[in-house]
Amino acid sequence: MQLALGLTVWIVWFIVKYGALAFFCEQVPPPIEQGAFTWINTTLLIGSVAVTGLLLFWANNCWRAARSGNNGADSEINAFIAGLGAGVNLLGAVVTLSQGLMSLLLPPCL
């Protein structure tokens, strides 16, 4: 389910992202003058940050699962799955707060 889950927050909240920013530049443009630091671009950092911590968290749940162990028959598949969720919510953050720090340096309606 975490492999599903991770990837199905990251698709969501770069659509939603980058929908509410063509929408806020078409209706509601800030001022050119005022740089990077709009309203848009700081409800997009906020945004970007609440979901990378949840990857992260979800990483750090599956990493901990996958390295629990368990002697079951099939813990290799299960360790397998935990650690293959790790890493796919993990890249799913990195990816999230590096799209999110491009706030912090390029105006929100170019």
The other form holds:
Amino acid sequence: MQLALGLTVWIVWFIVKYGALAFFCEQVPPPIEQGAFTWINTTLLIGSVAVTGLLLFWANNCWRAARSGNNGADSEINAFIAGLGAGVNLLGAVVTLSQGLMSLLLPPCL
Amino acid sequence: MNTNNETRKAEAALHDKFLKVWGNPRGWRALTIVNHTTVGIRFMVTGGIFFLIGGLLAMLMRTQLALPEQNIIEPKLYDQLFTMHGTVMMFLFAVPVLEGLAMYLIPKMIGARDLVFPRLSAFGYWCYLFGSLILMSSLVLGIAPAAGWFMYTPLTNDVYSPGPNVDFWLLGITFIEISAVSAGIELTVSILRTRTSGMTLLHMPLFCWYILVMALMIVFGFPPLILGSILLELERAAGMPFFDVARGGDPILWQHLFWLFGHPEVYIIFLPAAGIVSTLLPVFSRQPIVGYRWIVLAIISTGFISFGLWVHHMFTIGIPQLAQAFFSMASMLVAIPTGIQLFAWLATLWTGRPVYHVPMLWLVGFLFIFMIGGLTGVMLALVPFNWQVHDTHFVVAHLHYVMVGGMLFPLLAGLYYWLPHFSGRMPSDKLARWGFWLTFIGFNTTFLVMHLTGLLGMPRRVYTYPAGLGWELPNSISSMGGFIMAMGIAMVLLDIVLHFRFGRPAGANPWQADTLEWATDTPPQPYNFISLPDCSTRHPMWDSPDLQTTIAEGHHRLSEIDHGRRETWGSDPVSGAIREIIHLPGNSWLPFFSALALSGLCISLLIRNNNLALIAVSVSLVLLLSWSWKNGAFLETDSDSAVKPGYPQLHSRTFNGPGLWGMIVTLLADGALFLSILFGWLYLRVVAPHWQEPATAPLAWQPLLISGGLLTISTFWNHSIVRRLRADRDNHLQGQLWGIAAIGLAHCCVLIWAWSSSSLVATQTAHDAVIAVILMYQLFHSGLAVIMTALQAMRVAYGYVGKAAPYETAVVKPWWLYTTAVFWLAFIAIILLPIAWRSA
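For the form predicted in complex with its partner chain instead of the form predicted on its own, what are the coordinates?
Zooming out: every chain and molecule, the one shown earlier first.
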């Protein structure tokens, strides 16, 4: 699960974000002259920060699990999976935040 | 001496016994072979032939473009050439060849005797071959597709592309994609469930990680294009509008569906090739790869992030800038995992003691070319630059640097590396080096210059150009380079052909490789390993150099064959601990004839003959049902299922066999298709410029609710049957299964009635057309659930299903669950959502 969960959450958030942007720009577009500081961008940014936080939390949990094992064969494979999970969650967090920060730069519906 | 002779005799006797069970027939019966070694080689050879055809088309284009204002090739033919070149290289060469290589290697690398669903791989090959022949026949007939390998609408609708040209593409490619998805399912389950004892995920060869991610990407990535092709064909053949603006459709939906497949496709091709690099570099660097864990992380991340980039192919179509920024950022971030792999490879080279045999030449060539392709990729991820060079030869150059550098060079490295495995002989060093240098020089001469041609503004896909624009010299150089590259490829081919006769014998493990495929005979026997070794190391051949001998002598486990079954281990997906013995099906005509019947369907749809199509559907259905009847739990008596004391039971005696995993992975692909339909529905509602929705709902919700209720009851009942079987109770099993099938049938009837009494006119608006497709999808799944359950009921009478063999009920259960979930999701999307929308 851990190998796929982090980036699955990212991709789901990405699709939701892209879909919501298209929907709200079609239904209730804020004026262009308002620039990047619109309610759409604020919502997207808050959502991105929340998802980033969740992914960082999971990354931390996985990392701790990877470090807490003993020397048995089972724990070696568990540590491997947990370590990979930490990496996947961390990378998911980086991608989510990087994309989220774009909301600070551009108006949503231009 | 005597002991040695006796050992050899025992070994030969055991080999003969294994061949009786595993051997490949000859003559016409060779069409029945399902063995992964043969099927993998068939995929590779067929793909290689298509590569040569695709290359020939490229040569024709380069001849035409060598000088300005030439008329060697007419514009219409030129359109066909560039469309078919792209199509052949992407669909008929790159993916099938890599799948073939994976099919050939994966069981050998993980210590298995065959892939887990051998008949499915054979079926996939025949689908690929017949689909390709159908597509290529259009070129011979002069009616090949001519709208580009991306088939953008409205250019491809029946107004702008009348005639069968586009239909050849849509039907042929969909047929070929069945093959790709079946290979994806096959490889995923095989890697996860048939690794030899003790091969944990941590000890799995990196190539298997790459193929696992590639296979899962196929499972999720191909369904959007399959859906897009079905929708476009329905629009062309049945007049159902999905991309027609006037009737509420949107051509941009096609682009989304196409690139949802198209961008991951690049990584589907790149990942196995990178897997070859990660396999070969340690061998020729004489030391384990640096950063195994980092590379695994990079592979998984690449697989995911590559799905978030599809819009970077659509930067010029008018998407909001903020959305473009999201995709631009994702496009740049995918360089992180790629960079991790690149640095791991460089570190392996740096810290090792590299020996520069021929495969290494191709690897170094790959590093150089792929780096340039990657850098221009980052340039193209920048939106303003992308706008400037969009649809110019710069993009053509980038694409070829990525695809040829990222796929062809590693593939040829791998080909040279594994040639001794295929043939037992070594290639010629001299010819091989000539082949490399000519290809390398020719490739760079062609495409490095093409970047400049693009920056000078030359658009792609034009059949000629006027003199005086500065495009003459770069085009001439590119054409010359193309011919030099062709000479290089010809040299490689010559070497491969000659080596079968003149190559020196390779001996065992000629490159001193570390992975298990070199523990088989070279060339390998159909059963790969007579006995299956435990493997708790990442470098079995380095740690136990005598492994080939001890395996052949039967010193390891599962070397019993007197029962006449084809067997391999079924293992835990994470720890590699043995769970059960998987009994594999043998040679059969069914895959061949099923694919033949489906190609008959394809041809009848092409010539628009509905009666013939109906016959082909019926024949296909009979063949596929007969396949399912023969392929399930097969044992009639308990004595047939006897295993050696101390061994685990046969998979048909369990609830968690490979069939269940195959079903779940199939449903993942199916789910991707369904989500693509929902995406299309929501996309058109929000974005289509002339979306038309009736004032009142065309479908009544009450009968749908009844239909869904019946379906839910069937599913719960089916669920309870499996639970009772788990508790070792099978009383009234047959009657219950008939009951479930009957309620399922009632659900289908109510659904059909609800549809027929609705006001839907599928040819009038995109709104009605999409709902019709959702209903068809639902009926297909519900109908199949009923048929499968009825078959189960019949099989109870034969003793194939019951307490002793509960396997099949566990396989069918997820199908019912999925069908029910899809029904209620569709209900929410097409009934509840519009009500909420209207009231808002």
